[in-house]
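What follows is a single chain, given as structure tokens, in the form predicted alone.
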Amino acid sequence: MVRRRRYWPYIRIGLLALALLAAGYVLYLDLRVRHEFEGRRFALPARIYARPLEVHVGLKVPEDDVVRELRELGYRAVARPDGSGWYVRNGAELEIAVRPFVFWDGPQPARRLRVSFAEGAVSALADAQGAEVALARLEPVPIGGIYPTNNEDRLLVRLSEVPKVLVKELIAVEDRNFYSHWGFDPRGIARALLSLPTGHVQGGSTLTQQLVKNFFLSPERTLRRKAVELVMAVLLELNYSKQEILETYLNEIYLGQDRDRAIHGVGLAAQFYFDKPVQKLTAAESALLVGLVRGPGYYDPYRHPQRALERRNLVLRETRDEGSISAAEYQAARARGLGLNPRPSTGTTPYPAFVDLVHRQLRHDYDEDDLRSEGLRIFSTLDPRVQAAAEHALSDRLAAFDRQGRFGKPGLEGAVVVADPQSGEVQALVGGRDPRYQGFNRALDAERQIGSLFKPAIYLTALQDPSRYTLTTMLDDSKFVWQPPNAEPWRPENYDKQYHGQVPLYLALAHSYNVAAARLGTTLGLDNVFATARKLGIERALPPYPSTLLGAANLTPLEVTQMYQTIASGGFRSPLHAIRDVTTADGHPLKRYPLAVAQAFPPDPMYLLTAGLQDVVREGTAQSLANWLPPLGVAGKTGTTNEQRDAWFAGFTGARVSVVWVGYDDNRPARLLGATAALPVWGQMMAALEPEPVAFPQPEDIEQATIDPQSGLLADSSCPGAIELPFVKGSAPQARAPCAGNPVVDNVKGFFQHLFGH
């Protein structure tokens, strides 16, 4: 007894210390609960949208393409007397009930439109009352996001927006005593204690405990974690109302998987499974979502529809048994099918390569944590119509090449970039033959030799000096050896292994003669040519060797597109960009990405170079483009690298500039040619987009002259194959070709014919 009394003070001190430690720990948990619950409750992804389709009279877009975009937006082809999000097709007219949407420049209300089409263009645009409308915007297609950890996605909803029947079903199935308990269910705890000998802690958690587990704790199933969960659940109930807890639970709960995207909360789940806002859910649809709480994978209605149907009906039955719905409501809901959204899943994005570009450009202005948690709204430049054409052309052509075995073993890869030449907006970007693959992005990261795509930099350097060089200046395409100091001599060869003697500049470009280009480039000076390349938009350092003149430099398809954007715009360089505007989650503007244009070259040499690139398509290495496109004055350049490892085609129409690369990832030698491997992809894509012709306004200092292609001198109708070419005023040849008639004799003949009538 004495010994027991001797130790009793120490026992009390120990118990007091334990109590203080426990109280301190509870205080820590309380601070943590309040801090995290009241702070940033949810990490919301940055949401990325395509460009909105702006409809106006004269817009060249087929009716089918507008319908396709409406379907991608989830519009239904069924008219409803009220509401929006539907369309009706009446012959060549579309009636569209446009949804409301908050754009970067403010909210746009719901409205009805009548759009008429004729000959592949919008011929009339009016509202529901028949009044003419100058311009109307559809809401932009969501194309992806930049997601928090584990790719969690959600749409936040208020408790007042959630149908009451969904709340009743959730309470009936998951926590019947939710409104009366203090965060835990004693019977559930008893079940957990009884399961301890088995090593698997079990028990029926309350909604509050489920929220704590999902919101604050790891998924491990141990007694310690269960005890912490219980304490935090009580603290949550002490600090917050049932309504606040329930609203947070409805936004937090995991309800399914869309490929690599985790569906959290009833707001996003309603959209994902039923393509409707949560406010519009029926009792049957709400019951399906509640049924998923117990096991989103096990009851996945897409993979296990019968299992999901049985679970949904169980939720309805228990809700009826609780008296929360009537027997008639139960029977009506039970008789319904699942009614799932038929659209295929897309994961975090159906356009991973383009979203990758958006993400990289956003990093220049925003912290990564903000991009993944603040719910920013990113309005991009992607054009779904152009993107679809690019994806289809690349996948279709590469599959055909594999079947034919034209270029070697199957496994060819490719990349496509399409941009607006005036604004620099990237309209489409494909990173590989499988456009949904979220791996190596060849459009941004495949650094490959560009071959003859570099040659326009040589010719542009020359054409800036019209006193020495014009399109008809004769170039020497005979054998050429370059002997640099202290290095091996360089002996360029033409693809056909032949030399062509004296050829006019425009034909040397059209037929991509290597020797003529190499001799011209070295005459002009490597530094001068490389300076031109930098002004065209190539920012990386180029290898300081003459072989660079023939494309022995590694660039990505995006970098090549920047180079050709400057050419396609007539010398005005606009940095390629994929973002238009950024707003907060509630639509407050944060940053605009306005058009940035710098004049890199005067108009005269650019006009001459474009004429030369049009000759490439008309009679040079790209003349097979006529198999896809009618004569449009399309300009372009083929590119093939050493041992035919890479095939390129870069070209532009009146409204688009695009680059296609085709090759093997392992850089193996193949039989790839720009004209036979890359050009068909470009041609098929552009044919689907009904391109406009290249039509640059002729600069004031440019004049036209008829030229004999054999001699490069002035010609007339007597010369076979005579062509008309542009010249800077005063630079056209003065001498007449041998085939041309004598102008004095011709004038005398014309005088007497006019005088005597014959």
Contents of the next structure:
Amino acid sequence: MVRRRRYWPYIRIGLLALALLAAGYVLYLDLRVRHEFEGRRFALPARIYARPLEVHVGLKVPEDDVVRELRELGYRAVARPDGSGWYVRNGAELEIAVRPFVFWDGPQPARRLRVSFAEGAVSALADAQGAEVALARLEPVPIGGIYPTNNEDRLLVRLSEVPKVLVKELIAVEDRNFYSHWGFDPRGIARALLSLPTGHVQGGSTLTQQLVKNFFLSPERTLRRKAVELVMAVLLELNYSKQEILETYLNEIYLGQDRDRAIHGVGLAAQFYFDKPVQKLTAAESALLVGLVRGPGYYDPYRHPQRALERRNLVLRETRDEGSISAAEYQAARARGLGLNPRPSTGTTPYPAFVDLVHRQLRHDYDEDDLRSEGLRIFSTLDPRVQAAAEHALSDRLAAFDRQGRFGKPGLEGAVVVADPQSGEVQALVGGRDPRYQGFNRALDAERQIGSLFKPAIYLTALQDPSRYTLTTMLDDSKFVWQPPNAEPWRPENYDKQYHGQVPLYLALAHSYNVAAARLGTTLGLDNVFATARKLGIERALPPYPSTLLGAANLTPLEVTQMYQTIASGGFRSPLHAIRDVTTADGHPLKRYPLAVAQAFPPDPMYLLTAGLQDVVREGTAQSLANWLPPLGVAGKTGTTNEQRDAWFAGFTGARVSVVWVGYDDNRPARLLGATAALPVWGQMMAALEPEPVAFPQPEDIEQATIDPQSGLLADSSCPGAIELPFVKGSAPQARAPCAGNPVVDNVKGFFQHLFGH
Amino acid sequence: MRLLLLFAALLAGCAATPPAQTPPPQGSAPVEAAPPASLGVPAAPAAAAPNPAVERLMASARADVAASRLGSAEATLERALRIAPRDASLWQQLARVRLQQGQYQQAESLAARSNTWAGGDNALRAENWNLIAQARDARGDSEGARAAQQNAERYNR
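Condition change, the form predicted alone to the form predicted together with its partner chain:
Entire complex below, previous chain first.
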């Protein structure tokens, strides 16, 4: 007794401390609940859009491709006189009801268009009344996003937008006493326990508890966690209204998986499963979504349609039993099919390689957290038509190699980059043979030797000095040994193991002679050639050895594309970029990525170099391009590296510059040439994209002369194989080739022709 | 003497003829395969058929500039350039906007870009050199500005 009395005060203090501790903990939980619930805006992924299609008369685009883009946008091929988002095809005329869309430069209302096509181009554009329209912009196709770390995706909805029937169904199945309980529901728990053996649908947790579980807690199942969940649920109910809790629940709930993308909330689920806004969901459709709450994988309507249907019907029945829908409504809903959106799932993006590039460029300007949570709208430069052509060309050619059976497993890999030479906008990017695979992005990360793709930097260095070098300057392609001090001598060889003696510069380029190029490069000086390479856009430090002249430098396809962009634009370097504009979630402009050009070279040497690269295609290593493209003056360069580990082709038409790489990931010899492996990909792709001729305006200081390829001297009509080549004025050869006739006679003849001929 | 003059005049006439007789632009014509082969397809003339879409955007950009909405003008001109990347006057307009935005290096490069597509339009070239002169001047390169000004005058003649 005495003992007890003696200890009692301590026990009391202990209990008090315990009570205080518990109260403190509850207070802490309360703080946490309120802080997170209020502070928490749902993490909204940045959404990335393709370039919008700008329709105008003269636009070269086949009608099929416009229709494909409309379908990608979810447009239906049925006229709905009141709404938008549909198209009707009448032969060569397309009627489109364009949806409203908020662009970076403001909202664009819905409008009706009539587009006529002729010969693969838009021939007329008018509105519904038949009045001419100069220019119309379609919505851009969404191509993916930058997601929170767990790849949660959602479209936020207000409770007022959610159909009443969906809420009734949810409450009937998940939490019948939702409107009357205090966060937990003893009756519900009892019912769940009682009905366990009968397979009843009801679980023990209230909606509030489910929300707490998803929101604040880790998934482990312990008694302590259950207790905390209960307390937090009560706290949530004390702090917030039923409406607020319900709205948050409807946006939070996990409802499915689209490859790596987690579908959260009824807004996105409505779009994902039924391709419609949540407001338009029917009783049957919303019952399917409510049925998914218990197990989005188990009841996945795509993989287990029968199971999903039964689950849906169970939801409908429970809702009827609760009296929330009538028997007639129940019967009607029950009779419906699943009505799923047939679109194949694309995961976070169908274009992982391109989205990767967008993401990397965004990281320069934005916090990673903001990108993953602020719902930014990113307007990118991706052209889905170009992307599709690039993907098809690469997979077709690689499949052809697979069929030959000599390339083993894992097979050849490849990468493609396509850009607009005028602006540096990246139009397409393929990172490997499976363009949907989110893995190693070869277009950005495969650092490979570039072989002869480097040679234009040598020739451009030379052609900048017209007093010493022209396209017809004779280069020495005889045996060459470079002896650096205190190092092994370097003996470059030609691909055919032959030496070709004296060769005019343009032919040395066309046939990609290594020895002539190496000798020229060392004569010009490595530093000078590397300076040219830098100005062309190669920012990486190049290995300071002469072997770099023949492409012993490792570069990525994107870096090579930058180099060829500068060439394709006539010397105006534009940093390759994948983004045009960024706006906030509600359309407020945040940042533009404006067109930037820097004149890196004057027009004259660029014109000469381009003529040389055109000759590569006309009579050099890229002649076989004629199998794919009509003679358009396409310019390009093949590249093949030691033991044929890498096959490259880089080139440009009037409207696009592109680089293709093919090889093995493990860098083993592929035994393929640039011309046989990479060039066909390039050719097939460009042929599918209405190629335009290379149209470089001839600079004022350039004149043309007809040249005899044997001697590199002036030719006339009696010289076989004569070629017209550009020269900086005054730099063309003065001497006449042996094959050419007597100059005096010729001139006099010309004079009299002028007098009397015309 | 008179005969000599006549002969000189004839010669001058002949000398003047070739530029007018240079082969027509091969914008869409394939490069001839028969010798002499010709490389470097000449550009389509800058003054191609006016494109109503480009004209509409150009007008909108002008209105933007007049109202000092330079950011909007810039976006509109870039939009037009995606449709007509070889339109020298669009490049010039963009150069002018950049000049007003104080981006002198860009202004100069864009004016040079316009020059490459200018073809025989000497007035356009003169204006481009004017813009380059202003841009250089603003950057403090008075010598470069003078050289550009001289080019402008050469084309203005």
